[in-house]
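Single chain ahead, by itself, as structure tokens, in the form predicted alone.
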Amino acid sequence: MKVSVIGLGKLGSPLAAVMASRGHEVVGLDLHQRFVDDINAGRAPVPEPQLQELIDKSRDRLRATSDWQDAVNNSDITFIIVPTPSDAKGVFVNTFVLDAVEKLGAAIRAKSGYHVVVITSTVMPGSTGGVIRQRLEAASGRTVGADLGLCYNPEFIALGTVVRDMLYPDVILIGQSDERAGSYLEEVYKTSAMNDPAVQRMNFINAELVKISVNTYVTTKISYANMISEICGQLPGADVDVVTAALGKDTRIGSKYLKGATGYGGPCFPRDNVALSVFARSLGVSPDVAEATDRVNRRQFDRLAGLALSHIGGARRVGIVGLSYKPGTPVIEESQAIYLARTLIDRGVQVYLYDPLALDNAMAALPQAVRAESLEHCVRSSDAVVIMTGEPEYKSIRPEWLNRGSDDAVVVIDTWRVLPRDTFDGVATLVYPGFGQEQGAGVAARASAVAAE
């Protein structure tokens, strides 16, 4: 099929490359000329695992333009995947989507034949069938139905695994204006997905609710695991990994996202949770679970800072390893590592930073910090180290990097349990949050008293 993709950023360029790699003729469009030039030169516009590989594979089927008429004339279906930032209340703003819809609609007006428009950007419930449909019909001079299809089709992906998640989706969610539009979009996915995902087709409002409900449910599992971690951290002998592993064996719960570590961050989870809460309250519904999830997550910032400060003692140089909100991405939005670094810097600690992808972004946000040129440089330069993500590279930390030749062992706070404790015995003191190490004086006595009651 002939496909166009509007927006060639963190999600749009992988979508275009995936579609092209699976045999579709794809033209991407972006207002940023660099993105257009990169695609046409065969370069990945954004850093994302496997993206360059797919672009290399699909050079003869993938190109980019800044000409809306070119994009529309050379496609039968258009995916709009542009930002929908949150306003001060947490509501998604459709400004960029509507601008794209109007320009796309004007180009469709000048074209004959059926065309399907797919909104892939996450929008608030009521948007696709409301203002988006109205703007599209006004700009195109057509009515959604006979010669114009409209679908809502958000992706369920994570930065760092975008390509994999698009090639092997768990589910394809299609909010459809009508049967024809939904079937056309489903046909595209039959060839683009490498597995056989479940396809869920429904009306716009249900699809819009599914999207933000999924992310809110996932964040609830993360916050639940972190709540268990807090409890375990106050009980000598407790081990959060043992507890959550057992919980995850229950098929009613499952093990995905059930790991007590750092809180969630990034550009989607926090804001989707807030958006669902705001939307529910606008309907007079109390979103107690979503709001509690958000409170637990925000508490992790202070919990981690307090844990670090209680263990680093008089350390004046602290290395923070893992600066992005998750492994495999340069994105530092809502990163707990950035919050921790700011807290330590404000207390006069010299902070060394290292991350294989996010270091530039982190240094721009924290110019007072010291840039470590390698993982080894960061570890050797620090009196205490905090590992903030489960990046596989961090498993290569060697005991000799931590050996200071003194009786005082270097403290390593390993939030994701990357390093094996027995390898570092006698060289470093490994602290695993959620392993009965956060307790203060009298906790064991209090726990015994409660048990006795």
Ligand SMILES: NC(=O)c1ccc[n+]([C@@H]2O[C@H](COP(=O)([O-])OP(=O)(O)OC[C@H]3O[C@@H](n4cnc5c(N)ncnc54)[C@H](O)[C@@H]3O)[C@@H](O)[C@H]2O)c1
Contents of the next structure:
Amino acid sequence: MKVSVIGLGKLGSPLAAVMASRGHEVVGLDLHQRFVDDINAGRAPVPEPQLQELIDKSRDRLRATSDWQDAVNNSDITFIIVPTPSDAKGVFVNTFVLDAVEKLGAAIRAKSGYHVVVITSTVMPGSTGGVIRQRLEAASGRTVGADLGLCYNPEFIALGTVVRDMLYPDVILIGQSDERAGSYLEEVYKTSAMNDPAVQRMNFINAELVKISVNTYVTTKISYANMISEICGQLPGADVDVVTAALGKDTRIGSKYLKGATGYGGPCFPRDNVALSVFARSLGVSPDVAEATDRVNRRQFDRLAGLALSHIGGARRVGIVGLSYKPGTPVIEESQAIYLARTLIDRGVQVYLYDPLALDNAMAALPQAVRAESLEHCVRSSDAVVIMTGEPEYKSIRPEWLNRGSDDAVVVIDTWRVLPRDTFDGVATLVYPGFGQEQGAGVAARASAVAAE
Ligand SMILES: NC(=O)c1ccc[n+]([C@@H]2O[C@H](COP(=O)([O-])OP(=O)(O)OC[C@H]3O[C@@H](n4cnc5c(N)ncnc54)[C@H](O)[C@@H]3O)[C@@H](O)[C@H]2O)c1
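Given the form predicted alone, state the structure of the form predicted together with the named molecule.
Below is the whole assembly, all chains and molecules, this chain first.
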């Protein structure tokens, strides 16, 4: 099939490459010439695992253009994957989507034959069947349904595994204007997915609601695990990993995203939760669960900063290892590690930073920090170390990197429990959040007093 993709960013370029690698003829378009040039030169415009490989193997079916007519004339279906930033209240703004829809509509006006427009950007419920449909019809001079199809089709992907998530989706969610448009889009996915995913077809409003509800549900699990972690941290003998592992064995709950560690961050989770809350309130519904999830998440920033400050003592140099909002990505948006680094820098601590992918972004955000040239450099240079993501590379931290030859063991706060405690006995004190002794002495007395009441 002939596919065009508008917006070649973190989501759009993997989608274009995945579609091309599965045999579709794909033309991408972006406002930024660099993204267009990258695709045409066979370079991945964004860092994402497996993206370059897919581009390499699909060069003859993948190209990019800045010409909207070229993109429309050479495709039968167009995916719009442009940003929908949040406004001050947390509502997703459609400005970029509407700009794309109008340019696309004008190009469709000058083309004959059926065309399907697919909104993949995350939008507020009501947008696709409302303002997006109106602008598309006005710009194209066509009515949605006859020779123009419209779908809402968000992707359920995570940065770092975008290609894999697109090749092996759990579910394809299609909000459709009509049967023909939905079937056309389903056909595209049937040939692009490597598995046989469930396909859920519905109207726009249901699909829009599913998209933000999925992320909100997942974040609720994360905040739940972090709340259990906070309780375990105050309870001698408690171990959050033991508790959540047992909880996760219950098939009604499941183990995914049920680990007490840092809070969630990144470009999607925090804002989807807030958007659902704002949307519910606009309908007169009190979004207690979504708001509590967000509150628990926000307090993880201060919890980790407090934990670090209470354990690092007089350490003047602190290494922060893991700076992105999660492993496998350079993205630092809403990263708890960046917040922690800022808090320590504000208190006069010299902060060394290390991350295999996110170091450039982190140094741009924190120019006062010291750039560590390697994981070993970061660990060896620091009087205390905080590990902020579960990046597999951090398992290679060696006890000798922490041996300072004095009686004082170096404190390592290991938020994701990357390092095994016994290997570091004698050279480092490993602090795991959510493990009974989080805030030190006094807790045992408080816990037993409550139990006695
Ligand atoms: N990144 C994620 O993890 C993720 C996950 C799920 C959903 N989404 C949603 O997908 C959408 C895109 O996100 P992203 O992370 O790929 O954004 P991005 O900023 O990485 O990429 C967007 C691209 O669109 C281009 N663009 C902007 N306006 C345009 C226009 N009018 N015409 C053509 N190109 C235009 C930009 O130049 C940019 O290259 C957003 O709505 C986001 O919420 C993102």
